[in-house]
Each structure stands twice: as C-alpha cells, then as structure tokens.
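So this first bit is one chain, no partners, the form predicted alone, shown in structure tokens.
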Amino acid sequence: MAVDLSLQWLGLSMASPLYNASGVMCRTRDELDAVAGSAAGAVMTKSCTLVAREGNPEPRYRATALGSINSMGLPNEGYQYYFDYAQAFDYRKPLFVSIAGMTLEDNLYMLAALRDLRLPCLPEVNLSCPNLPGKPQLAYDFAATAEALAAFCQVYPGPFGVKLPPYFDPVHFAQMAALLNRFDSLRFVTCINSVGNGLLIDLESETTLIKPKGGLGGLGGDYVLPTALANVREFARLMPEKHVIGCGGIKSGAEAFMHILCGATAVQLGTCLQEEGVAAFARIERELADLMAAKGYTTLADFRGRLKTFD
C-alpha cells in the first residue's frame, strides 16, 4: 500500500509532517543546514533575541531514561544571524523563524524587520520559554497575551504562529482558545513547550541534574507526552480554523501518529532529535508510514483529528 506523508497548509508544501522544534539542531548555520538536508519536512530556527545570548550556565541539559530536563536560557546568535540565514535559504522546504524577544517591544522590532524583508518564511513567536530566571511565561498571563497578539497583528500583516506552554485545566484551554480565535492572522499554534520547572535528581551524588535555577528546568520526552497530546487535542478541537503543531514526547512513528490523531497538522521533534540527530526524521517517517499502512491509511488526512473517545 502506497502511503503519502505529504501535506499542504498555509500555502506550504511539506513532503513530511516532521520538523525540528525550536531549540534543537537550530542554533548555528551548520545545524540548520543539517536539518534542511535531512528527511525533515521543514526547518525551524532557534528562538532569537535582539542580541546574541550565551544562555544559562552549564550543565543546563541532561537526558534521562524518560526524556530530558533543560534550562538553556535562550542561547542564540541574535536575530540578525537567523534573518540573514532566512535570506540565503533556498526554500526547497518551508522555513519557520522562531522569535523570543525579552520584551514586547523586542518582538515588535523583530517582526517589523522580518516583515520588511518580504521572505516566504513564517514566524513562530515563542510565548512560553520557562527557563529565563525572573521572566514569567507570557502565555500564562491571558491579558498580556491578548495585548501582545493585538500588537503583533498591527506590525506584522502576514500569517504567523505562536508557541504555547502546556495548560492543565479545561477552563484555561477554553479561555486561551477563545483569545487566540480573535486574531485571524494567527494561523497556527505549537503545543507544547517543555513542562516548566521540573526537578530531577542524581541519587548517587544527591545533586540536581542541571545547574540553573537551583536545578529547576523544562521537561521533555516521555515525561510530557500525555500533556502534549491533551493540549494538541483540546486546541485542535477548540480552534478548528487554525492549525495545531504537535510537540512533545515524539520518539517513534507511534507518537507522531498519536499527535496527528489528536488533530496536529504537523509535528516537531525535540528531545529525540537532540539525542539521535537528524537520522531520527527518516526513521520516524518510516515507522509512521508502516503504522499507517498496517491500519489501512494512505494519507495523513485519513486519520487526522479522528481520535475516538468513550463519550
């Protein structure tokens, strides 16, 4: 049975629904080129700030048997580095530019600069970095999020997306979805960023696994899969006119299938990509295609958003 993993959305053509999450394999040109040259369906740049940042002190990332914990602190080369990359990009596959200004004004400045370049890339504004000491996640402040999105739409006339933190309460799903639905040019949301401020301990040394924030960091991998799936399903259900990009806990074709079954248009790899490298894209695509064939599906649309419940 021939299985087609391609998709079309927002005028973009992707040969595969898999690409990298912001923060993984995306800080340098070499990393971005490696993703672009792989089986990934698209490329995402590192969340950028106005000026380059070294990020938090090491150790700031650790893999575990169930995923990872990190407190990177937005290490990046500054927005101009990634905008220059976008100008030189060949666009044989879509390019997404992640923006994470330290202030609303920073985000507006970068969005205006990207607007003026008139490139075919799409911005994803990161509203959900949990690893900046003293900086709360904007997307947990609904009033501030509404203010920011209104300002984004004033400055940037094209389609854009946002990366969201995990939500845990049905009321918050409904409130945030209603807020996001007010903005027509907001065309996609990525669910989820890491589950913030977890704590993992090395039992032998009785020490935290990472240094920043007293050992608190964002969780990824198996730890977050159920939360990510819930966020994808709820936002896809509550925002039928927008696209949801699934991120969290994808390490095989099975988890990619689950995200799409919950309504994800496409999916991003984080911890798995960090640990395995770009070969993960081809492997997971093969596994996804095999699983689809075994179930009798030939396209992603055959099962996207068709999760069954006991209701």
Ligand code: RRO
Given for the second form:
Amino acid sequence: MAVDLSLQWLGLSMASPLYNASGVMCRTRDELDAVAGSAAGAVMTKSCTLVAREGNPEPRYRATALGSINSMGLPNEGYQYYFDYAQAFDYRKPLFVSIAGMTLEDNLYMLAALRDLRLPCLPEVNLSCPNLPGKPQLAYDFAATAEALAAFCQVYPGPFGVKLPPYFDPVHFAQMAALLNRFDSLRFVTCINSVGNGLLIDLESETTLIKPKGGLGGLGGDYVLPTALANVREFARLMPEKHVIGCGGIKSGAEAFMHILCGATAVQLGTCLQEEGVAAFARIERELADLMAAKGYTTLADFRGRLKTFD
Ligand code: RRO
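Could the form predicted together with the ligand be given as well, to go with the form predicted alone?
Whole complex next, starting from this chain.
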C-alpha cells in the first residue's frame, strides 16, 4: 500500500510533515542549507533579533538519555542575515522565518521589513523564549500577548504564526485559544517551545549541566512529549480554524504519528535533530510511513486529529 506523507496548507506544499524546530540547525547559512538539502518538508530559521547576539555563556546546551536542556540566550546573526537568506532561497520547499524581537517595537520593525520584501516565506513570531535573564516569556502574560498580536496584525497583513510555550491548565488553554481566535491572520501556532526553567544536575560532580541562570534552562526531548501532545491536542480542539504545528519529543515515527493524531498539521524536530543531524528526517519519515502502512492509513488526513478518548 503506497503511503503519501505530503500535505498542503496555507497554500504551501510539503513533501513531508517534518521540519526543524527553530533553534536547531538553523543559525547559519550552512545549517539552513543542510536542512534545505535534506528530506525535511520545510526549513525554519533561528529566532532573530534586530542586532546579532552571541547568546549566553557556555556550556549552554546538554543532552541526556531523556532529552535536553538549553539556555542558549538567543544567539543569532541578526534579522538582516535571515532576510537575506530568505531573498536568496529557492522555495522548492517552504521557508519559515522565526522572529524574536527584544521589544514589541523590534518585532514590529522586523515584520514591517519582511512585509516590504514580499517574499513567499511565512513568519513564526516567537512569544516564548525562556532563556533571557530577567525577561519573562511574553505568552505567559495574556494581556501583553493580545496587545502584541493586535499590533502585529496592524503592521503585517499576511498570514503568520506564533511559537507558544507550554501551558499546564485547562483554563489557560481556553483563555489563550479564545485570545488567539480573535486574530484571523494568525494562521498557525507552534506548540511547544521548550518547557522553561527546568534544572538538570550531574550527580557525580553535583553540578548543574549548563552554566547560565544558575543551571536553569528549557527542556526538550522525552521530558516534554506528554506536555507537547496535550498542548497540540487542546489547541487543535479549541482553534479549529487554525493550524497547530507540533513540536516536542519527536524522535521516531511513533511520536510524529501521535502529534498528528492529536491534530498537528505538521511537526518539528528539536532535540532529536540536534543529536542525530539531518539524517533524522529521512529515518523518521520512513518510520512514520511504515507505521501508517501497518495501520492501513495512506495519507496524514486519514488519522489527523482522530485521537480517541474514553468519553
Ligand atoms: O535561544 C534560546 O535560548 C532559546 C529560544 Br530563543 C527559544 O525560544 N527556546 C529555547 O529553548 N531556547
């Protein structure tokens, strides 16, 4: 039975639902080209600021048997670097540009600049960086998020998306979904960013695994899969007119399948891609196709959002 992993959404065509999470394999042109040249269905850039940043001191990323912790601190080459990349891109697959201004004004400036370029790429505005000392995640402040989204829509007329942090309470899912549903040109949300401010410890040396923020950092990998699935599921249910992109804990075809079963239109690889490199895309696509074939599904639409519950 031939399995088809392709999808169409927002006028975009993807041969596969897998692409890189912002932050992984996407800071430099070489890394972006490697994703573009791989089996990934799309390419995402590192979140950018107006001015290039070095980020936090090292060690700032560590992987364990169960996932990863990072406090990179938004190292990036500055928005112009990624916009230049977007101008030179061949668009044989979709390109998403992640934006993470240090202020609302910075985000508006970058969105206006992107608008004026009239490129076929789509912005994903990062409302959820957990690693800037002294700076809380915007998307945990619902009033500030509403204000920011209204301003984005004023400046940027095209479709755009946001990267959300994980939420942990049904009331917060409902409040955030109601807020996001007010903005028609907000067409997709990516769930989830890393689970912020975890702490991993090396038992032998009794030391934190990473240096910034006394060892606190965003968790990814196995640690976050159930949280990611819950966020995908709830936002997909509460925002039927929008696309939810799943991110968190995907390391094989099984987790990719679960994200899509929860309602994800497409899915992103973070920790697994960082650890395995771009070969992960072809491997997980093969595993997803095999799993679908074994279950008798031939397209992603056959099972997307069809999670069964006991009630
Ligand atoms: O660069 C980072 O420290 C970082 C960012 Br901007 C983000 O959104 N999520 C994350 O885990 N790390």
